[in-house]
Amino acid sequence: MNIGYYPGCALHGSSNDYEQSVRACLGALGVQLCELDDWICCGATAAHSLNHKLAVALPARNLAIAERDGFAEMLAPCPMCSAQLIKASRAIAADSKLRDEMSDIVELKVQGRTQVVNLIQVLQKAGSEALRTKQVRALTEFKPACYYGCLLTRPPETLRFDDAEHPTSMETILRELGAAPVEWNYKTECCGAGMTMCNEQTVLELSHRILSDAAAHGANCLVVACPMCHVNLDMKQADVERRFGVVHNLPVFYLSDLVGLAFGLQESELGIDRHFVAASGLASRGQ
């Protein structure tokens, strides 16, 4: 299978071990990443609350691009690049006189053709069968907390493929692969986002009610699909607890890294290694 894949920013740049994870994954399972020659920031931080008309011409011209390049599809792994991607996509799509504005700005053709899709998506469309067939560990030792975060699953009239507020797609894969997913209260709440650049406190404050729910429900680790939360529940979880007392010591994994241990590949080659808090033992066992 051959797909179009932006990175985005976060991605070639302080998430680089998430990337690292998802190719290795993606690879095992036969998937071939095509990224984007040339492409941009989507804008997805500010753009929106900047310049309306911006907002859609950065997202435009990475679809025009995999537009011009045949990819019917492309992997965005990023929920905001992601969402960002779609709402073009689909304002294009619906607007004749807006797919004529945004060709003339980004000096391609667009028409809203490309599906963007995230990893979650791409593992459902693998299929059970193939994940069983590459599986040669079961994973036993975790029972992760599935971690969404707000931008995953919202807004949901958007992104249309999972519940928006009780969703479960993310267990669904790990329990065919063995894992135990637990049972918990804040897999769609904020993590604080971006906010760990300007208000770090709140951010501080939102990562801790997470890791201690998790904790309380039975949790030995939590699994994330979205750069902006791993770093605010990995890198900032030593300042959660030197803030508040208390020690979680809750690894914090990629989907794509806890798929990949169910492949056999090694801490090292899903980047698993270059965490903030180790693993404890749990991505070894058993290899």
Contents of the next structure:
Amino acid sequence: MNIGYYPGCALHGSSNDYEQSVRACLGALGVQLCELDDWICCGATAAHSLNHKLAVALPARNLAIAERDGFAEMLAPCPMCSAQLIKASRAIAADSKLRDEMSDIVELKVQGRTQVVNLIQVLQKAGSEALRTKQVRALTEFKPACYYGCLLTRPPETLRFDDAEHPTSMETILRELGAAPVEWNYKTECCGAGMTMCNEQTVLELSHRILSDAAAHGANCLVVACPMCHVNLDMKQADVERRFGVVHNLPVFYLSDLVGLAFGLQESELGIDRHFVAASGLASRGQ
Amino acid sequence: MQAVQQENPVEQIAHTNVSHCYQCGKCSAGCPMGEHMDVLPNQLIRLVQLGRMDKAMRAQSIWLCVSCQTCSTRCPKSVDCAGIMDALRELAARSGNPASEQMRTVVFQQAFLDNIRRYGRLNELELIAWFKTKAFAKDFSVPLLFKDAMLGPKMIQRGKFHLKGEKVRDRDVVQRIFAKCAS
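Please give the corresponding structure for the form predicted together with its partner chain, as opposed to the form predicted alone shown earlier.
Let us now look at the entire complex, which starts with that chain.
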């Protein structure tokens, strides 16, 4: 299967462990990622906070390149990127005036035709049979709290994926691979997202609530599908522990890490050894 | 009242009808930042309904909002509260008079866009350096200057640190897009 691929800035920056994990996991499934030529940043929170026109135009340029190069489907593993791309795509597809205006601004014809998908959707599309065929190891020792955060499902009328209040798509995939996901309360609460740099107190407080609730419900790790969630819950976990005087010590995996481990990939192939909170033998156990 | 609503810049930017809000407060009840806000989301919408833009744009809460979209998702009247937050931020930043306590967030978002305008993709190291310099010039916070300094070596060790950022080939088109979107 060939699919368009929009990495976004985080996956080519400090979240390159996520790109490594996605590439290794999907590669094992036979999914070929074709990176979008000369893609530009989606604008993220800065654009939608400060300039509403730019918040459509920056994703529109990428959508236009995807259409020009014939991608019917494009994976954006970062939910910030995918949400911005989908939002722009729906607005452009629904409004001929906006379509003309954006085509003029981004200097390429854009119609909002490319379907932008997240990592979970690519795994769903591959299908449980393909996952089980590739599986060489049951994930029995993993009791993950599947954390969706905000932008995989919200706003629901735009993203049209899973249930905005009680999503279960990651649990379904991991359960099939032998893991025992826990029921918990914070799977759609915000971790503080892109405020890590300018408002750290917010990030530490919101992330502390998430980590605490996961631990209270018996999770031995968290699973995410977002680079920003991973930064706040993994890289910042030591700061959370210092700020609140607690020990969480909860490894945070990308969804592709656990699926990759089930396929028999090594920690180092998936980039798990580059996380901040050590997997403490959880990942290598049972091999 | 009708005249005020037709010219409401928040509705123009957010493409949502603030008069649909009947003040149930569900947006504020589910807001993860509610307990820290000076003006709650439903109160902000009320201010916009009344045309009290000056007060809404000066609220600290618009910069505390983490854009999690919970308010918009749960609104029984489909008022896009998160979109209203965006519109208020945009108008406040444009007016040059946002709440001074939240200038750091404004400076960060502006530095982020400036970075994208120049390279087309985010250069993390340069963004952090720019942000810290600009924020220091405003509030002289020494802790902010050294915040996360200890993370640097750990990121290098994990191959997560890039001295040189990526640039797109066609940076001219990026700059033209920014110019055409200038408000």
